[in-house]
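Next up: a single chain in structure tokens, the form predicted alone.
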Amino acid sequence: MPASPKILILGAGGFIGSHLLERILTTTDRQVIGIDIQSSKIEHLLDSERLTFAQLNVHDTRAVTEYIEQADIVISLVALCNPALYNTIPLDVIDINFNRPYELVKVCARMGKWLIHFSTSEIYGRTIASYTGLSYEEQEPKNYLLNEDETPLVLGPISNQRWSYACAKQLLERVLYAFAFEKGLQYSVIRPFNFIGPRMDFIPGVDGEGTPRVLACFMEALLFHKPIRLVDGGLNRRVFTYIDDAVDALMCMLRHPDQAKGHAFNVGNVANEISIADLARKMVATYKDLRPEFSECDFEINVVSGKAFYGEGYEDSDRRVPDIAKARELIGWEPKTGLDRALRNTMRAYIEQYASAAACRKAC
């Protein structure tokens, strides 16, 4: 019997990359390298025989050619990827989005590498429906269902650079797409929408600086009992998808490799679409019933302005719904988390970790 494909996963200590480790090391026979330039998520796992684990950067291109060669699939996870960072260091943001991969497709079309690229839900930029001045009751599912090979990508201007990160990830795509065209690549792209679970973004003061995405900033005011800021009311809306189903898709890919190549693919729950005002309050609530000690005190929540918020240039898209109708048919994969467990399991990670900290800047 042939050995199974060994896989190299850059970015196996992130967030993403923790789990989807962690599964194929406990599900599934296959050798696995992981490069990344941390280790902390994954310190349970590198005892594994069946593991090799490279701390290197993973835009290195020369020394982590040495790494693919050994490989027959490559995963690949890297990514800025937060919202506060694409109007105010935009160079670094396409620089690490666009161009440093850009080395990485040449070298697995060179070799013949299965590359299996994460992109983001971001490259459909604004939808119809945010255009067409009707309610969102009134919407046709055309204009806001986003579909892999039929939507219209749309970002704003030039001078929104906000777009930065979504127009480097998708012009990508496109280089993906030509490769294929042109020199044979085998690819396979992935489109997440919105994942969530333990181990996600960083609390500010504690362990990063800055400004991390909405989830983990709702945790900061939560935890640390500030105001919860809703960027222009939290009117835009989001799918949030629980990590272990994005880890199914994942698993259903290496399991349909016929299947799967070529295609991009959204990975989203659509039953987990809320607006980021109801998700706001719908964390207050759940924080309070996995704290019962603050169940009777006051959240503030308030309203700023996106330039106020994020700075110049900032942009938001209105709506992102997925059209997995490709994942389902392809590939078999259907998301099976509900937005409660999805936000309860994450919620709790974050309390388990983090309270201790804020319980001690408090007595400080």
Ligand SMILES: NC(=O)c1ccc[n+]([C@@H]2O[C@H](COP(=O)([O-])OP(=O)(O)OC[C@H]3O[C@@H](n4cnc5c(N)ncnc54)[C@H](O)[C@@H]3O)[C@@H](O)[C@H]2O)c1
Given for the second form:
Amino acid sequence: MPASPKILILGAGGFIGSHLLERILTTTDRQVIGIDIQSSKIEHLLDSERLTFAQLNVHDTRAVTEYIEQADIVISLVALCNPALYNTIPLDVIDINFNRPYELVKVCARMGKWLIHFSTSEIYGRTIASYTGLSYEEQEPKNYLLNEDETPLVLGPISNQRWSYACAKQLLERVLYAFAFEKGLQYSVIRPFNFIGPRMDFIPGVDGEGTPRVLACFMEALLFHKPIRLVDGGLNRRVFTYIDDAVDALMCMLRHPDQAKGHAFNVGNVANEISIADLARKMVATYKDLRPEFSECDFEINVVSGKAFYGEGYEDSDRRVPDIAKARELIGWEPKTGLDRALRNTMRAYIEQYASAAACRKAC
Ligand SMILES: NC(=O)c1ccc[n+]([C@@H]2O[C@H](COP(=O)([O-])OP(=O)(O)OC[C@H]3O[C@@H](n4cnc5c(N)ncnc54)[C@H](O)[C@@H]3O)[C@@H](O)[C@H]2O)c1
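Could I have the structure of this protein in the form predicted together with the named molecule, to go alongside the form predicted alone above?
In what comes next, the whole complex appears, and the chain from above leads the way.
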């Protein structure tokens, strides 16, 4: 029997990378090479005989190229993907989300490797519906449902540097498409829609500094009894997708390479759409349920402007509802985890990881 293809995961030590690595090592016989600048989220996997882990910066193009040469499939996850960075260090954001993966594309094209690239649902930008002046209830699906191959990608003005990330990721997708068109590159793209799960983001002041993504911001507020801050009232809507379902999508691609190649796939759980304001309220209720000792506490929810929270140049996508027909039809993917379970699992993991650090802070 021919050996299973060897997989290289760039960004193996991150949130998605750690779950993907775990799944591949526990459910397949594949050899994996992992690259990342950090390994704290994959310590439990480093002893695996089928894993070669290299603590490496992707700026070291020569070393990365040597690892690419050894692999058949390259999965690219390395990014700066935290909204608080997009308008504060946009040059670093553009470099790591466009320049570095562009080098990777060239090497994969030259060597004939299948490149699976993690893009983002942010490339859709704002919906057409947001410009109609109609309320959320009045909007027509064709103006907000996001289809991989038909929906226009609508980013805001250059001075709103929030779009640096989305624009870099969008241009990289155009490069992938062009390399396939002109040079026969084998590629696939995943566009994640707000994945959540254990090992997601740091808690400021405990194991990281700055502003993490929204779920970790709200967890910090709950754990440390700070007010939950709703940016611009939390009116924007997102679908939250559980990490196990997200990893399922990647595994479906690996099982169906011929159907996956040459396509971008939305990976999001439409059934889990919620406004950020409702997410905050749902997280308060779930927290009280998971920690009955705080069931009588009041958790303050304050509104803050996007400019005050993120700084100058902030703007946001209003709504992101993925059309997932293509993932269903071509690779047989279907998300299974409802929002209640996804939130409970994620919040339980945060509580287990951080409750002792929070215990020394004031009670309600
Ligand atoms: N998590 C989501 O919901 C989501 C949403 C949209 C897009 N994405 C995309 O999915 C991919 C993975 O996201 P994630 O949530 O796991 O992010 P993450 O930040 O947890 O993982 C990224 C990893 O890249 C590593 N890294 C950063 N710079 C590096 C460098 N110079 N050299 C080597 N490693 C470096 C980091 O150490 C980190 O482990 C990213 O491309 C991101 O843009 C994720």
